[in-house]
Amino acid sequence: MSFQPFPDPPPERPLEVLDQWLSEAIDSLGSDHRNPTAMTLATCGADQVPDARIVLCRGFDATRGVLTYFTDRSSAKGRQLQENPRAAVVFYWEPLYRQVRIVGPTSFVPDSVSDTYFASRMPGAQASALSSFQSQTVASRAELEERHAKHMRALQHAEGSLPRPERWGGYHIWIERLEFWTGRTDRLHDRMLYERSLEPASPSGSPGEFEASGWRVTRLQP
């Protein structure tokens, strides 16, 4: 794709940029780049010691400016985020010189969502949330397969699903900074920031949600 500054004024409304951005990276790579919501995840624990992982968009709220992704809570990454419950995310499209980077708050997908997801997931997938104690230590490769094995046989009485286990589930990452990049071959990029505040929601309002101001723009050098 070739180099496509922002204009002079930049777009007021950075959130369906990125949803273009993302439809764009979904029809330009879907069918040789097998993962084009694939995302780089980065908590910080009370140690303070950041930590960073590859997880799947599975969904973009344009409205709200919210991201989604499902995972095991018990993992690094969920008792990180019970310590802090901020997040950092990169989405970077090479072969379209693309690189957005995120940055907000937290907080669990409603359970009924999560339900919902786990049902539509492969039974091979399931099995695997089920039997997986994700980053904690395990004997031997022999004990997880036997494990999975024993919930792919519960699936034969299970009319093809299993409940989602409690430990699972999905997050929010509420945007609250928001940086797009584009490159140029000769590296004078583009960068534009947006930020804005989110507050927690009044008592009277969902737990989880967050309320913003409107965004603030800066051009950044490269």
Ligand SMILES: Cc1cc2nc3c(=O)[nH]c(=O)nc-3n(C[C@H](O)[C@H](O)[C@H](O)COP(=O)(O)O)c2cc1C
Contents of the next structure:
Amino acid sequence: MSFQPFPDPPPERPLEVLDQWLSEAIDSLGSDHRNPTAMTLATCGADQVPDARIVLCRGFDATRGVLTYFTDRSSAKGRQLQENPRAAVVFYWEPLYRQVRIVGPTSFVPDSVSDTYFASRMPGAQASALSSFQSQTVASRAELEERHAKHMRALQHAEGSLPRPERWGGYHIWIERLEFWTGRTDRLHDRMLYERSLEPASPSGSPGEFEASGWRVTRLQP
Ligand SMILES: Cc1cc2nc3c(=O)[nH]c(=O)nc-3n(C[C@H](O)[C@H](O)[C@H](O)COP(=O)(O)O)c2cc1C
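Next, report the structure of the form predicted together with this ligand; the form predicted on its own has already been given.
So here's everything in the complex, that chain up top.
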């Protein structure tokens, strides 16, 4: 893709830009099965040791500025978010020569949303979620395969869908800081940083909801 810097003055609504970049990534990479919504998720628990891994972004709410992903909440990242509910995320779309960096607080998605998403997963993946206590040690591969086979057999008596284990569910990442990076071959890249404040919603609001200020925008040197 040819280099297109952000205009001066920059766009006032960065969530619309992110929505567009995600759509363009899905359009240009999706047909090739290259996981255009794969994102590096960094967390840091009470031990203050940063940790990072890839997860798939399963939703973006461009009105509130919230990303969604699903996982086993008893995993290493789940424990880290329990201790320190803030995450950083990086998307990188090599063919577009674009990077997006995000930082913000996290919260659980409502159980009803996790239920619906779990039920939409292919049966083998449902059985895997039930078989695997993510990030815990296991004595052998055979033990995992046995557990999986047991849940696959249970599927036959469960009308094709298994119940979501309580430990499995979604997270929201609320965007507080958002940086767009668009690359140029001579390295005079373009970087726009958008920041806002997020405060927990009033007691009358829904749990895990945040109220957002307006955006401050700055251009960073590459
Ligand atoms: C392309 C790709 C997509 C992945 N998507 C997810 C995901 O959506 N959720 C998840 O829990 N793990 C996903 N994983 C596995 C994670 O990278 C990681 O191994 C796992 O979540 C355990 O991480 P933790 O021990 O730090 O909690 C994915 C891995 C890859 C390579």
